[in-house]
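Next up: a single chain in structure tokens, the form predicted on its own.
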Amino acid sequence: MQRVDYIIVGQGLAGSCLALRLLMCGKKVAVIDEGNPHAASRVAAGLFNPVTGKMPALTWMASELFSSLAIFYTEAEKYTRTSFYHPMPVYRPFISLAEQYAWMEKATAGEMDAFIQKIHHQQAFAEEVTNPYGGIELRQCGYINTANFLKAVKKVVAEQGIFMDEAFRESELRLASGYVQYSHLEAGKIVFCTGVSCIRLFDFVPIRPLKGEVLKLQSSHRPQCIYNRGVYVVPEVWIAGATYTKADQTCAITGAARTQLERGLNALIRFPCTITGQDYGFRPTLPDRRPVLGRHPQYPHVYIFNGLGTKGVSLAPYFSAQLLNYMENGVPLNQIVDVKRYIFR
């Protein structure tokens, strides 16, 4: 038996951020992941943006999340000796004068000062984006090259711990008093970061797959911003997306999604680009749209970290730190995200 401190099942954004944090504080880690190409973390453009919804509103816990992610990804680049963190403004065109006035009112109130770079009352970035009513330029935004990030984490885990490139077999898990066993591993704790994959131990958590499709692009242009209205366009990784479909659970791209994304892309950008492909993935979501983390009600060495939904890039750094502090130091979790909210229903 090989002894480790933690086994992490799943190497998406949740599992990767948690694994890195554990390695950074000197823990011995084993990660098990089969590398599903349609996991949300592998398909996503990696966009992080503090504004959400059709009306001007900050995303939940924006101040905490965005300060945490900037520190974490900067440290993670140094630790893995890899580049994947790309701060960049997001420009969101207004669709009407009414929306422009609503943003001006928000800016006057001061509640979004930390995230507003500039309100453009007239057309801006005219060669790149359609915006006859101007738009809002946001800061503390950007993207994570998730492909580079996941590869870097896999490499450093393999170098400093154990990486098992295979599917997890729940039937081989043994839960003992004070430790867990799996295959040739013995660990103090095991954490399930499995996305939409069903784990029997946590079948009481109502994870709901949310399908998303994206377009893969190619362009020689170098945009000044990430453009986001109806669709987003993220440079370097050159992804445009994304759709949000609860009803469609088919493991395939669709013509309807391509039509929707092409229409949005053509209405948004003015610079030339070519569509080179299309992809899909399934995001793990929960009914209350909050992540889920914490300890199993029956097995004290079994934990979950899941349900990051459409905002994994911004949620994973902050909540991986919260989970680590809970597991190592007993610091209570926020009740809003604690798995107990499903246990005691």
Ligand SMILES: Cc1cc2nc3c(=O)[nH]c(=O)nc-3n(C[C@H](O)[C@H](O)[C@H](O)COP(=O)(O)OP(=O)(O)OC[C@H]3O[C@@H](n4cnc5c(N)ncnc54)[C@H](O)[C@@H]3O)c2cc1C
Contents of the next structure:
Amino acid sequence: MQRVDYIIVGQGLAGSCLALRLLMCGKKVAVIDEGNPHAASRVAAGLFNPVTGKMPALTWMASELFSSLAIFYTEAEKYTRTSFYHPMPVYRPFISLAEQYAWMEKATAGEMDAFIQKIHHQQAFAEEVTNPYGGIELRQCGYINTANFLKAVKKVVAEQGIFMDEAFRESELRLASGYVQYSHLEAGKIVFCTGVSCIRLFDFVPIRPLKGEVLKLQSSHRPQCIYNRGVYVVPEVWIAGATYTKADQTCAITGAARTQLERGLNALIRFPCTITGQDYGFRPTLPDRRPVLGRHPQYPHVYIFNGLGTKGVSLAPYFSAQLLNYMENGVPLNQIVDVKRYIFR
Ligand SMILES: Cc1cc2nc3c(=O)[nH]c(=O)nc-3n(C[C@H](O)[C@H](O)[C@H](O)COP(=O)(O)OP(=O)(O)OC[C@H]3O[C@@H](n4cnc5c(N)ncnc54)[C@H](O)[C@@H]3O)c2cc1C
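Got the form predicted on its own; any chance of the form predicted together with the named molecule too?
What follows is the entire complex, opening with the chain shown before.
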């Protein structure tokens, strides 16, 4: 038997942020991941943006989440000696003068000051984006190159702990009092970060897969912003996304998504780029649109970290810290995200 402090099952954004935090505070960690190429974290564009939604508003807990992510990814880059964190403004063109006025009013309320770089009353970045009514330039935004991030975490886990490139078999997990056993591992705790894959131990948590599709692009252009209106275009990783479809649970790309994204792209950007591919994945969402973390009601060594939904890049750094503090120091979780909310239903 090999003794570790933690086994983490699943190395998407949730498992990666948690594993890295545990390594950074000297814990011995084993990570098990089957490398699903359509896991949300492998398909994601990696965008983080504090102002989202059809009726754009400041995202939930924006100031806490966005300051946590900037510190975490900067430290993570140093720790893994890899580059993946790219702060960059997001520019959202207005679709009418009425929208421009509405934003000017919103801006005077002051609550978004930390996130608004500038309101452009006339077209800006005109060689790159269609924006006849101007637009809003947002700060504290950018993207994570998730492929590089996941690779870097996998490497550092393999160097400092144990990485098992395989499917986790729940039937082989032994839950003893005071520890858990799996394969050749004995651990103080096990944390499930498996995204939309079902784990029987947590079958009372109503994870709902929300399908998303993206286009892969190629371009030699170096845009000044991430442009976002209907679709977003993330440079370097060159991803345009994304669709949101609950009804379609098929494991395949679709012509409908291609048409929708291509239309959005043509209406938005003016610099040359070519579509080179398309991909799909499933976001792990919950009915209340909040993450889920915490301890199993019967097995005190078994934990969950899931439900990152559409915003894994910005939620995972903050809530991995909260889960770590809970597991190591008994600091209570924010009740809104605690798995206890699903226990007595
Ligand atoms: C098309 C699309 C675009 C997106 N764009 C963005 C974006 O721009 N910004 C943003 O913040 N979010 C985005 N998201 C959402 C984001 O990807 C998710 O919030 C996040 O990736 C969820 O991370 P996770 O680690 O919880 O789950 P996942 O990424 O699904 O990771 C789960 C991991 O567990 C592993 N696993 C599962 N079961 C087992 C098992 N039995 N044994 C071993 N391993 C197992 C899988 O291989 C996988 O690696 C997007 C999602 C999609 C689908």
